[in-house]
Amino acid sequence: MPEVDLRVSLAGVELKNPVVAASGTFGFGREYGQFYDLGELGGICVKGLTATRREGNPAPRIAETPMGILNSVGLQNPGVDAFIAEELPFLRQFDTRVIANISGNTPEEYGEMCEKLSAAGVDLIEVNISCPNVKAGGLAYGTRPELAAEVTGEAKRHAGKVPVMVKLSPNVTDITEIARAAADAGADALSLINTLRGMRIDVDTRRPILKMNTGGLSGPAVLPVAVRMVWEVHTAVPHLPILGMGGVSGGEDAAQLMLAGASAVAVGTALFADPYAPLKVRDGLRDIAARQGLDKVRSLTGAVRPW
């Protein structure tokens, strides 16, 4: 089998391989760094950051489902300033790309965070306009094209030379409308999908299992939705690179997202069961490309052959 070049480009940023740890599932890498060198990853998308510290939602805020989990953690994080001071220097010890994920209540908050993170030297900024777990801000921006464009434009104006990647919500009628709006406003890349809104109820107490009643569904159950939406978005805005995510736990899952149009993939929920999941996905992609006689894994991107 041929030697496979695993390098890919995401918004002009070269990743040594196409596998990224998804935001919200990897913290700031410290815990997983006890298992392996974080430089083995193509990139790390850090836990979602807000302008100031957040304690998150009350427990219970995680619930298992037959094919994944529901979460309403509520963006618990130390705030962007603490991340820059305490976590970014740790991450910079490793040969991997650092992607900062941000959520704001106003366009101005997004802009302020982009300015700080750009000055701090992150490699990419992922603008979360789609988080279904926060009552203020995120949901509205992710479901209305004009607001998605407003936030994207504000982020771009303050991000300097750091590429801006907009994270799209699947909880919309037509995700391509939001994708086009973000593209027209200057987004350098798109990431999708975020979690699907779901709910579980304890039949004996008759109460929702999550304290916030609903939460975001992730895990293997959402993979077919993610593949479909990546394909739709890639078709609608083929010039924008995509970080595909949603239910990836093996090489074939990742290959499906790449064939649908993703330039790179993120591994999230699978990490809770297996901290080595991203490395197994990377190796699985390499094996698939080699088996198909490809000399570079990026040849998979957009190579689906629809009927």
The other form holds:
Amino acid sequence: MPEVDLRVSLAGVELKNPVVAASGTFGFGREYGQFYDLGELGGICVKGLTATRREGNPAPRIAETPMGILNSVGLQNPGVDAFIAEELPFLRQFDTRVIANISGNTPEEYGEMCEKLSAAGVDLIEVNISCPNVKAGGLAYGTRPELAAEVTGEAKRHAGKVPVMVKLSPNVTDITEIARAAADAGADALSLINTLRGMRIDVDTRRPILKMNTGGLSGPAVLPVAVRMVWEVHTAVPHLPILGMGGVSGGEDAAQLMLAGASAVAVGTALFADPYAPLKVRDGLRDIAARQGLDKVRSLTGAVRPW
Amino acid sequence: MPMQRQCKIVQNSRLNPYAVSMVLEVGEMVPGTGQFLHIKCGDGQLLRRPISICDWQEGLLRIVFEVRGEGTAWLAERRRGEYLDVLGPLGHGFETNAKGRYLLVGGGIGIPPLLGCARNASGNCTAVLGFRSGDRAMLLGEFASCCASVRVASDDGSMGVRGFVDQVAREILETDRDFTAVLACGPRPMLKSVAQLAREFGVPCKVSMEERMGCGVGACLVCACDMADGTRKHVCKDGPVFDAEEVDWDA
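Next, report the structure of the form predicted together with the partner chain; the form predicted alone has already been given.
Once more the chain from above appears, this time first in line as the rest of the complex follows.
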């Protein structure tokens, strides 16, 4: 089979391959770094950071569902300063792109975090305006175009040369509205989808499995929703690169997201069954590209032939 | 170091109508007592199932589990010669030394991981094992073969003393508190009682906690355990074994 060029570009940042570990499923890389060289990955989206340390929500925080999981972790993290001091130097040892995922309670907090992360030197900042598991901020910013624009603008003003990627929520009527708002406010890239709000109930105890009652759905069950939304967003704002995610566990899933318009893909929930899932997705993508006679995997992006 | 490995099943037997004992070839995996394996239970289940390690000897590892849902039902049906997709050994286990004298307190399916502790400190341990009823009893002979003494309790009195293990543990501690530590594994209310008891008698206490788990390696942070200092640690990586004083029992 011919050699396939796996390199892709995301908001001007070159990734050695299109596969990124999704935020919230990969910690700060240390755990999966026990299984393989983190330099095998195109990039790592770190666990969602907040201005100060958060302990997250009470357990249970996970429920298994048909071909999916619900989670309600609630952004447990050591805070942006501890990340910069203790985790970033570790991640910097590896030949991979480091993407910092941030959530703020106010637009100003997003700005402050961007300033610190930009100074510390990350490759990309993923602005999370779509976490379904926190009360303040989070999802609220991702469901109202004017707030999404405000947060995006604030992040851009403080991120310096580091590109800003805005992470969109699927829990909206029309995702293209939010995508356009973020684009107009200067976003360099978009990532989607975050989890879909869901609930599971134990019929014997009549209690929800999750202590927070509801949580975010991820896993293979959400892949078709992700493909549809990436396609809609790519059509609405074709100039903005997209990091596609939602239920990717194999090369074909990733290829679907790329054909729909994603420049790169993130792998998350699949890691829980298989720590090597991101590498298998990368190899699967390479095989598909080779089978189709492509010399570069990036030519899949947006190449869907809709009816 | 944890690893992912296809492990051959060399033995699968029933200990009682509810519990299965399985021996796996684990090659170079070298587990500590109280650690666990994260096992893929067929393609129908997205998440692996955490199963505690009962015993290990030169490449052969024994797990004991109860059939509780679809995942463990699938696992129970695997036969000798089949392979399992195993991640392990994982977690922070019990730290025992051969000269230690431990009071082992186990309830139900919390009993198997204590067998490794009993064997590590062979001849020095007292085990208090509790079951809902006599038909759920397991591993009694094996504990008897390596413990100085074994006491049994059952909720319905169908085997041993009627009542809970913490009552029996209290009787023991009232006459003899010269233990290196109390090591406990079982349902949370039992662990809470045992932790209080150990504190009352001034004996160090380690408990093995349970929580719904995701990745099993400490990356996804779902298996949170509330700590007395207000932080939340994680059962898969910081635990499953914690110092009883660390845990917020009122959470």
